[in-house]
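One chain is shown next in C-alpha cells, namely the form predicted on its own.
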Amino acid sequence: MKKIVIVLIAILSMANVFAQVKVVTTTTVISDFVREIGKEKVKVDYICRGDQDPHFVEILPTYMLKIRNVDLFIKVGLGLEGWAQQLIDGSRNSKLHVVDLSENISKREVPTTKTDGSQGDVHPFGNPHYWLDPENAKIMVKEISEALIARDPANAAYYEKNTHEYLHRLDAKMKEWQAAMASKRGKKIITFHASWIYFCERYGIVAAGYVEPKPGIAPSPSHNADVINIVKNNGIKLILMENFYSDAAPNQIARLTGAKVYKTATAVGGSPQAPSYIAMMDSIIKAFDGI
C-alpha cells in the first residue's frame, strides 16, 4: 500500500509539472505575448490569422469548440472583436475567464457623440488599434502576466521572469525605433484605415487622409481625386496600408502622384517578415527608409 501512495504521490507530482494553461486569443499579436511570457507552460491558440481583418471573422462552431476547456480568452477588446461574445456564449466553458487588455490603455478617438452606421465602422468605445504603439504592448504584456499568475500562481516567478525577460528586449528594440523614426517626426502620410493614430502618436507621424472614406467604407473614385489632391498638395510619399486590403485604390493613387505603397501587416504571422511582434514592429519601421 505505501509504494502505491508513493507512486500515486510522483504521478500527481508530475501531473503538475506538465500541467498548462490554457489559453484562446482572439488575436496573433496577444498569442505571440502568451508565448514569451508562458513559453511551456502554457498551450495557446488563436482566433484571428494574422493575414485576417479582425474586424470581420466569421463566426464557426469549431471556434467555439476551441474555447470549449480552456482557462483563459484574451481579447484587444474596445470592440475590435464584435464577434468575441458569441463565441464566448457559445462554448459554454463556465469556468472561462475573459480578459481585455484595453481596460489599462490610454484610448485615442473616443467618440463624444452618438455613433451609428454612417459614420461607417467607428468604434463607440474608442480606436481598438492600441498595438502598435510599442509602450501599449507592454501595457498588454504586463496584463498578461498577470493573468497567468492569478491562474498558475504557483509557477508565478517563472511567469514575472519571463515577462521581465521580454520587456527588457522590447525596451532595447523601441529605442531602436525611436532612433530610426526621430527624422521622421513631422512627416505627413497617407493610410488606408483610420488604425494608425497610435503608432502616428508614438513617432510623431501624421496622417493626412485615409483611402477609406469612412472607417471600413470602400474607396470610391471621387474620394481618390480627393486623396490624391492631398498627396499632391503636402509632398506625401507614402501610403501605409495592412496588407490584408485590397491595393487597388492605394496603387491608382501611387501612379498619379509618385507616392509609394507599402503593404504591411499589423498582426503576427500575417506575412513571413512578421513571426513575432517585435518582427512585425521591424517591418513596420522599415516602411519610412527614405520619406
Second form
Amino acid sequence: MKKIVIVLIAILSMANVFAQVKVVTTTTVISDFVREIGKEKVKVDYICRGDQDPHFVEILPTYMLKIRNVDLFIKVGLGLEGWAQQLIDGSRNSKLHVVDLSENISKREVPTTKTDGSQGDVHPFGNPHYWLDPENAKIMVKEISEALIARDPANAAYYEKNTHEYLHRLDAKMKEWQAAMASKRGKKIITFHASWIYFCERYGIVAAGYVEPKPGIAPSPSHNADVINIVKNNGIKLILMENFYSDAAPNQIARLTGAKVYKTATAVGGSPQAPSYIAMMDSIIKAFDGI
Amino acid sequence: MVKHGFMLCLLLAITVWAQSNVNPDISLIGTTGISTNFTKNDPDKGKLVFTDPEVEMLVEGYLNPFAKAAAVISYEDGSFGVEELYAHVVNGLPLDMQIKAGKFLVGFGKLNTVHPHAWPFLQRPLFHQIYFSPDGFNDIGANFSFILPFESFYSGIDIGVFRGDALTHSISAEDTYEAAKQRRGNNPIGVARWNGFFTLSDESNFELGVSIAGGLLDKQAVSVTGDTSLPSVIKALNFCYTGLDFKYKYKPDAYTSLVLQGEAILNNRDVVRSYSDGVNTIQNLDHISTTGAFMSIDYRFDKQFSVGCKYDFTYGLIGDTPGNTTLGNDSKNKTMGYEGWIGYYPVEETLALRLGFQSLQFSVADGPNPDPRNTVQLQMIFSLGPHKAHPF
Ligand SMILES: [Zn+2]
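Alright, leaving the form predicted on its own aside, put up the form predicted together with its partner chain.
Next comes the full complex, and the chain you just saw is listed first.
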C-alpha cells in the first residue's frame, strides 16, 4: 500500500514537472514573446491572426473554447481588444488570470478632454499601438516574464534566463534598427491609421497625415485630395500601412504623387516576412530604404 | 403617470451614473423612417407615412466579478416600456453554468435574441409574428446555460423556464390580452435550445441550433362529446414548438462578408373550433400541426454597403386578429413574404440607412385571397455610445 502511494506521488509530481502553463494571447506579437520566454514550458495560442485587424475581432464561441482551460490571458489593453471581455465571460473560466501589458507603458494620445463620435473611433485610454516601438516590446517581455513566473514559480530561473537572452537579442537588433534609421530622422511619411506614433517617435519620423480622415473612418475623396496636397507640398515618398487595410485609397494617392505604398504586417504571422517580432520589425525598417 | 415618474427617476439615476467614475455602459439606439405601400384598394396607397420614431436605451455593466446586469428601456408607439431587465451570472457557478434571470429575449432560435436594429433585414420573420408575437418572444423567467464538454467544437445547452405571457400575444388581440392571461393562469412554460458552433476555416463559421418550447397556452370551455345538453368542461390548450436554426458566415477580409441564415418552426397546438348546430354554438377541441420558416442572404461589401433578400413562409395570415377562430384556421391559411434590401453603413453601426421592399402574398382556404401587400420602407438607425464588439 505504502509503495503504491509513493509511486502515485512520484507520478503526480512528474506530471507537475511536465505540466505546461497554458496561455492565450489576444495578438500574435504577444504570443511570440510568450514563446520566446516560455519555450517548451508553455503552451500558447492567440485569438487575432497576424493578418487580421485587431480592432475588429468577432465574438466567436470557438475563441471562448480556446480560453476555457488556460491559466493566462494576455492582452495589449488600452481598449484595443474591445471584444476580449465577452470572450472571457463566454469561456466561463473562473481560474483565468488576465494580464494587461499596457500598465507600465508610457501612453500617448490619452484624451484630456471628453471624446465623442465626432472625433472618429478614438481610443479612449490612449493609443494602443505601442508594440511597434521595440523599447515598449522590452517592457512587454518583462511583464510576460513576471506573469509566467507568478504562475509557475518552480521554473522561475528558466524563464528569467530566456527573458535575459531574448532581451539581449532585442537590444542587438535595436542597435541595428537605430543605425538604419539614423539618416531618416525628421523625414515625413503618411500612415493609414494612427497606429504608428510610437514607432515614429522612436525613430524621429514625422507622420504628416493619415489616409483615414479620422481613426476608424473610411478614406473619402475630399480627404484623399488633402493628403495628396500634403504629400506634394512636403515631398513625401512613403505611405506606410498595415496589410489588412484596403490599399485602394493609398494606391490612388501614390499614383498621383509618385510616393510608394508599403504594406506591412504589424503582427507576427501577418506576412511571410514576419514569422517573429524581430523579423516583423526588420521588414518595417526596410520600408524606409531609399526614402 | 406613475410609469412616467418611474422612467424619470431611472433617467435621472442614469445621468448620475454617467458622471461618476464607476459607471455602466449606456447606449442609445434610435430608429426612424418613412414607408409607403402599393397595395390595391389601400387608402394610403402611394402616400408617404412617417413611422413613429423608436428609441432603445441600453444600460449595462458588471455588478461584481461574477455577474452583469442590463436594462433595455424602449420608447415605442408613444409609450415607455421595459423591453429587457436582467441579471446575468457569468462565472463562479458549479458546472460552469451561467444564469440569466429577469425579462429578456428568449433563446428560441438565434434571431429572436438579437434586437431588430441589428438584423440585416427590416421585417420580422412572418412565423415570429404568428407563433411568438409582433414583438417576438420576450418573456419573464430564468435561463440556465451550459457548455458541453467537447474539445473539437463549441456546443451548448440552454434550459429556461418562463412565465409564458409573451405567447399569449399570439393567441389574443391587444384588447382581449388581459382576459386571455387570466384564463391561462399561473402556468410556466419551458424553452430549451442546443447549439453547435463550427469553425470551418479562417474565413467561415457555421452555427446550428435546435430549440423546443412547450406548455400551456390557454384554457377554454369545450364540449367533450358535441352534445350540448351535457355541460362543457374547461380544457387546457397546450402547445409544443420545435425549431431549427442555422447561420453561415463567410468573411474573407475586413471589408466583405456573406451571411446565410435561416430558421424553421414546427408548431403543434390545441385549438378550439366553434360551430353552430342550428340552436347552440358548440366549441370543440382540435389539434393543428403547422410550420413556418425564413431564409435570408446578406452580402456586405466595401465595408459600408449591404444587399440582400429574404424568403418567408408561415401558416396563418399576417394581419389577422389573433383569436380562437383565426387560430383554428391557421392550418388552412398561408402567408408568403419576399423581402429585399440595400443598406449603407458609413461608419460601423453608428449610423445605418436601409431601403427595403416587402411583398406579402396570402393564400386562404375558404374565400378569396386578399390582395398582395407591397411596402417600401426607408429606415435610419443611429447608435450613440461605446463601440460594441461584433457577435457572430
Ligand atoms: Zn487603433
